[in-house]
Every structure is written in C-alpha cells, then in structure tokens.
Amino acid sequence: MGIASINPTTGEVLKTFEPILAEELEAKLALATETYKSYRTTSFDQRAQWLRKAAELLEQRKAELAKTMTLEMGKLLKIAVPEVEKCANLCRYYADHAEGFLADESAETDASRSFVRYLPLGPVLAVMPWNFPLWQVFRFAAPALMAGNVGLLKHASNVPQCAIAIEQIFCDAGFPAGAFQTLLIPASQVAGVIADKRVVAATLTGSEAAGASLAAAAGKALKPTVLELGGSDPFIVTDSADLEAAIATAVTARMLNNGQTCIAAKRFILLESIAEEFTKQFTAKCAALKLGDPMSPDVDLGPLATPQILNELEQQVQACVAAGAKLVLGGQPAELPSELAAGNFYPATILSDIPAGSAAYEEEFFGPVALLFTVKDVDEAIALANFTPFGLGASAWTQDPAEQERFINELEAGAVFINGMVKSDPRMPFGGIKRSGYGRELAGPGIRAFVNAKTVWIK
C-alpha cells in the first residue's frame, strides 16, 4: 500500500510514495550504524558549521517548504514560513550552544579527578507527526547531530514530501550520507527498527496511542524514549486579569494551526465575575473568522488535515451536545465554495454548560473547537484544570501575586505560562507530565536526553 500526501484542501492526491524495502531499510540501519561510528568523533565546531549551513538552507527554501507543508497538511500559508525561520532558529541555537550544554562537569570525590562526560549514544529513531513537519523534527534533530547521534525519521504518513525535503536539507548541508535519513514505512514497520540493536534510543510525538505501542516495544528492548503526546491546556482567566489581553491571546491559543496543536488552549476556565463578558468577546472574535483556503493570506482557518479527524472532532461535538452541552457557535459543516467542497473543513466552535461527565472532560479535541466551563474561585480553577489526565501546558491570566504562585505550584502540567500563551522556546525545556508523556525535549536537557552522562574517576 503506497503512502500517500493528499491535499486536505480539495482532497486530490498530490503524489503517492512506495515504501522502502526489508532491503532498503536494511541498507539505511547500516548505513546509520557505519556512519556512527565516524560522526560521534566530529568535533561540535564541524557540527555545528554544517547545522549552520542547514539554517541557510532552511531561509533559503522557506517559501518552498512552506507551501508543502500547507499542500500535505493544511496549516496556513502565512504560519508555514514562520515554522520555517523557528527551524532556523533552533539550528543556529543548538549550533551556538550545544558544546556548553555538553561540556565536563567536575565533582569533588575521593579521585585525584572526578567528572561527568556526556558522550552519544548511536542511531535513534524519531517518530514524528504531521502538525508542525518540520518544528517536531528539527527540535529532535539539531540537539541529537548536535550531541553526535545519528537520526532516523518514521515521518507521518500524510507529509511524506516534508520528509524527504527535510533529509534533503542535512544532506545539502553537508552532514555525512547516514547521519540523518527518512524511513518511508508504515507504522506497522515501527516495532521492528525499535527491536534492532543498531537502533539505540526513540523518540515520538504523538497520540497516547501511539506513544504507548512505541514506549511498549522501546520497553521490551530495554532502550530510553522521550514522549511528547496528547494535551488538554487549561486556559484560567481570573477577575484580575487584562480581560482585552486574555481574550485577544485565548482566540490564538486555541485556533492556532487551525486548532491542531497539542499545547493549544482547549479548556477556557473562567471565574464566575468575568465569565459572561468573556465568553460574549471571545464568541464574537471566533465568529468572524475566515474559513478558506490556506493558501489564502485572509484565511483565519484551514482545513484538518485528514478526514478522520474531521469525523473524530464532529462525533466529539456532538456526543457532548447530546450529553446536555450548549452550542455557542459552530458546530455544523460550514458552507464553501464547490473547489473546496471536498476539502477536510471545520468551523471555529465554541460549547459550553459541558456537564461533569461528557467527553470533555476527559479527551482532547484536536480541531478548532473551544470548551468552555465557569468556576467559583481559584480553588476550583486549579481543581478543574488538574481533572484532566492530561499534563503537557497551562496558561493563567491574574495580576495577582499570590495567585500566580499558586498557579505555578498547583497546576499539574510541564509548562505553566502566566498571562502568555503557551509555547515552545528553544531556550526552555518542553515536554509534559501524566498522559502528556515524559522527558523533555530543548534547552540543556533535550540535549542530553540521548546522551551517556558517563562517570569519570582518575586517581
């Protein structure tokens, strides 16, 4: 069965790729493994000249690589470029810092010298998803060629293109054959690379899902994983908050990428005093954004990048309406022109009076669908923000001292932003707690997430 990029716009099939052979794949784990042997002894001034070079290439090409990844997956034109330049960005991050972030760290002991080496560990496979394609790779991979590892992409299967431009990208860098390579297979083929020797590590984003069949198989072979999965933010908005600033960021926290995003805003909990006020803005901001063609600079919303999850999201809608939830706004298929009749389109929709029990609770809404619940107190916020079993990112907006500790300390998520939306920063760790997954990913520790922190001791 062929892999396939299908425009989620129109629904034409754009280009069909075959997947690699027991023998290509046999051939790209030796060629990782051999070329292992000869990168881990680069030095960080040779990597990071040739992660630089991918920078440049990365600007050069953003128009480019911007229109694939709107043509596979439907993200807006005018955020693709930007998700190139942040790609550029990481490079030149990790390209600038990676020797420090790795760098002998001494300790007193009873040697005459005792320190901490941070060496790499080998091949390690990422598998990664389709709502940033190139961001989720590029935060793996500048760290890892970074840290002297090699890589091995099992892109998701609806941005193959994206895959391909992205190992075309290292390879035009300069980055020795086998240092970074896309695997064109189907998931089914995922346990398999994980059980080989060559391979030494994993790591995914993803669903719950599939971040338990990857986290399972690494298990079995005794091998590290970092999981970055599903999330359900809790957006708090007290009565001390900029309410114009809170409404304003809480429009773009949860439509962002057209709502397909695992640290957007999904649940908005508003105190009681602000709550009718905030909802009658936000109501009306989310109303009058444009449903179009990505390409379109005018367009506020694209189509979800697959039919499944158009399906998945309108059964998510309606179970909750069923269950006694108000329908706000949306909700229903949105009328567009005949060109994108086919096309993967939702509307901007907001439900409220969600009852204690009904899916929102307890799932994650991956589409432009905003669930809002009114509380009493901060008590209650926090207590309704950590219901959820999810834990990737939190945003909560008061002027309050006190109540920005509290917020801090109490909200059960890797992230906790306070009056800002939630985002990932090259200079900050990312990564969730609970089902959001484990480990983290940028800054100093995404580095030396598949590393050997080696004990040293000389006497």
Ligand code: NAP
Second form
Amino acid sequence: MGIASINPTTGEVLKTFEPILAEELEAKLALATETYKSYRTTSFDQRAQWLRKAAELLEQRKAELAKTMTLEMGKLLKIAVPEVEKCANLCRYYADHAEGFLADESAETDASRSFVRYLPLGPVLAVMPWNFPLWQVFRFAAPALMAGNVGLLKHASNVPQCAIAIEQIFCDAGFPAGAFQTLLIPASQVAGVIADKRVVAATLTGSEAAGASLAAAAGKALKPTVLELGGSDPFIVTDSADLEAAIATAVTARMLNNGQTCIAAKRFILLESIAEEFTKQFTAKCAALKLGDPMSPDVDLGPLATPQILNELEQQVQACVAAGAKLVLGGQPAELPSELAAGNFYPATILSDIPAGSAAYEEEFFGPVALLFTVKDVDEAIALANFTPFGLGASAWTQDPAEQERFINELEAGAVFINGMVKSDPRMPFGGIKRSGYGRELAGPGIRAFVNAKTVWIK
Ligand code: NAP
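Same protein, different state: after the form predicted on its own, show the form predicted together with the named molecule.
Every component of the complex follows; first up is the chain already shown.
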C-alpha cells in the first residue's frame, strides 16, 4: 500500500493518503524558497520563541501524539509518551544553545579582524524513518530551524498522520508558513526533490539502501548530506562487569521499541567466564516479557511496524538456525488472542552458537532478536565487535580502567558507552562511521551540519 496508516497490532487500515500532485509539490518548494528569504534574517530570539512554543504544544498534545505513534507503528504507548517529552526538551535545548553554537569564531590572521560566521543554507530535505516518528524528525528540525534554514520532511510512508501532526505543531507554534512543510511523496520522488535547485542539502535516517540512493542523487547534484543508517551494535560483557546491571540493561537495550532501534544492542559478546550465567538470566528475563497490545500498560513487547519487517526477521532467524545456530528462546509465532492474530507480532528470540561466516555475523536484525557470542578474551571481543560493516554505537561492561580505555579507543563506532546502554542525548553528538553513515546530529555538530561556515576577512 502507498502512503497509509495501518495499525500493526490489528492489520486494520486506519487511513490512506494520496501522494501530493506535481503542482502541489511545486507550490511547496516555491513557498520554502520564498519563506527562506525572510526567515533567514529572523533573530535567534525570535526563532527560540517559536521553538519554545513548539515544545509547549508537544507537551499539551502529548497524549494524542503518543497514541498516533502507537497506532501507526506499534511502539508501546508507555514509551511513546516519553518520546514526545524528549522532543520538547530537545526544542528547549536548541532554543537555549543555538546562538552560542553559531556565534562568530575569531581567528588571528593578517586582517584587522577575521572570523568565521555560521550562516544558514536554505531549504533542507529530511527523509525520515518510522521507528521514532517524532524524535527522528525533531532532531533534524530543531537545529535546522534555529540555524535559519527551512525544513522539508519526507516521512516514512507508514506514519503519515505523525508527519502531518508535526507540520501542524510548527505551524501552530508561530513559525512562518513554509518554514517546515511535510511532503506526502513516495520514496521514488526523493531523487527529483534533491535534484531541484531550490533544495540545498539533504539528510536521511534509514536503511543503507535508502541512504546510498539518496547520497547518489545528492552527489549528482553536488549537495551535502548527513546519513544515519543501520547498525549492529555490540554489547560486550567482561569478567569484571556488574553482571546484574549488565543483564537488566541488556534486556532493555535489545527490546526497546519492540527491537526496532538503530542503536539497539544486537550482538551480545560475552567473556567465557560469565557467558553461561549471563545467558541463563538474560533468557529468563526475555522469556518473561509480555507480548501484546502496545496500548496496554502491562505489555513489554508490541508488534513490528510492518508485515515486511516481520517476514524479513523471520527469514533471518530461520537462515541463522539453518546455518547451525542454536535457538535459545522464541523463534516461533507466539500464541495471541484472536483480535491480535492479524498483527505483526514476533516473540523475544535469542540465538547462540552462531557459526563464524554465517550471515548473522554481519547483518542487522531489526526486531526483538538477540545474538549471543562467547569469546575467550578482550582481544577477541574487540575483533568480533568490529567485524560488521556497521559502526553506529557500542556498549561495553567492565570495571577495569585499562579495558575501558581499550574499548573507547578500539571499538569502531560513532559512540561508546561504558557500563550503560547506548542512547541519544541532545547534549552529545549522534552518528555513525563505516556503513552506519556519516555526519552528526545533535549538540554543536548537529546544528553545524547544514550551515555555511563563512570565512570573513576585514582590513
Ligand atoms: P528505509 O526503508 O530506508 O526508510 C527510511 C526512509 O527512507 C523512509 O522515509 C523511506 O520512505 C525512505 N526511502 C526508502 N527508500 C528510499 C530511496 N531509495 N530513496 C529515498 N528515500 C527512500 O528504512 P526502514 O527500514 O524504514 O528503517 C529501518 C532502518 O533505519 C534500519 O536499518 C535502522 O537501523 C535505520 N535507522 C537508523 C537510525 C540512525 O540514527 N542511524 C535511526 C533509526 C533507524 P518510504 O517509507 O516511503 O519507503
């Protein structure tokens, strides 16, 4: 189906949308360009005022926005609510700090005065995924708008109501018409929008294939991009780790958002001495997770967002077992009440004894499936952690300062969290290396992603 809200809990089609017509797209691009001409000259104070209002509206509409996310993509309502709050905090963070991040930077040269001034670029296209339908968009939009750019959103086709609600927030917050617009277009039209000379840059969060396709189109048009792509983050547990804390965190780190998080811990790399105990307790905790209706407060795991994701995950697990891996938990369709029978449910699943060289060594599993690996020492743990083509995040559990230093320096990832799970935070840059993408969002680097660092020399 094209652009549609389909409840992943029941399979019910909630609402379908026609993609916008060519002339509507043209009008939106024209409006973005027109608005940018005056928006770029607005003060930081004015932009911050609008963004703080957006934060207020997010809080006022929290219940309704959270419910829309749950209905469209199946995340637990109890985690959808904090996602909205996190977006409000992000708006306030950039309202407070944007001016400082973009302040002139002076340099001593042969000029009487020389400095770098950060100026906006123009309309930026953001192609976003469905897994954090609000957060992913706000972490692009808040810094982009504070920098004086205007935003164009092509959201994932399964979350159109979220996309429309986001545009409404910026509009109701007082931003000028055209400062932030949602484009209801299919993925096939993205390259055309990038090629349009009015669009100056693009960012995509999503799969490698989508990232490569967007980067190719942007490369052809010589436009800058930021890419936030997939990951297969390691979660390393050594002998000196606080095992209880590591196991409790491991469950959340893998299962949060029904297992569909780019920075989820996907490969658990365990030192021999603790592997058996970790596996026993981790399996017991995962087995106790309740699968069911994501609206219900006592449910721990909801459905996957689409039937395609469910099919792909089932095939990956079957291929892994066929290659010789051991199914420790799950792997079979769960028994659910009849009203959930058409939902995209997959139970918490654990695989171990994964044969070296099998696809699971390198692939991302985008759902509630944990891969367990046992290694004999830290050297082997680091080598295995770095074996994937991805490099998004990494979590390592050890009390040993020398091991901590090794993980910080040697893990190939955009983020390393010691004795904690990988998470995003407005105050810290977020992004990957290798096939997880390039560029950074959030904090100072996030707002400088789409600006002109203009060299100014005055005699
Ligand atoms: P996806 O298929 O790549 O979709 C993401 C967005 O890209 C959607 O808006 C989609 O539109 C669009 N798109 C798809 N193909 C495209 C193409 N050829 N050209 C231009 N746009 C295209 O990703 P997904 O499967 O929904 O999301 C899961 C992936 O995203 C996972 O790999 C996950 O790790 C990654 N992710 C990464 C981060 C991060 O920050 N690094 C965060 C979240 C998710 P349609 O919906 O219309 O197809």
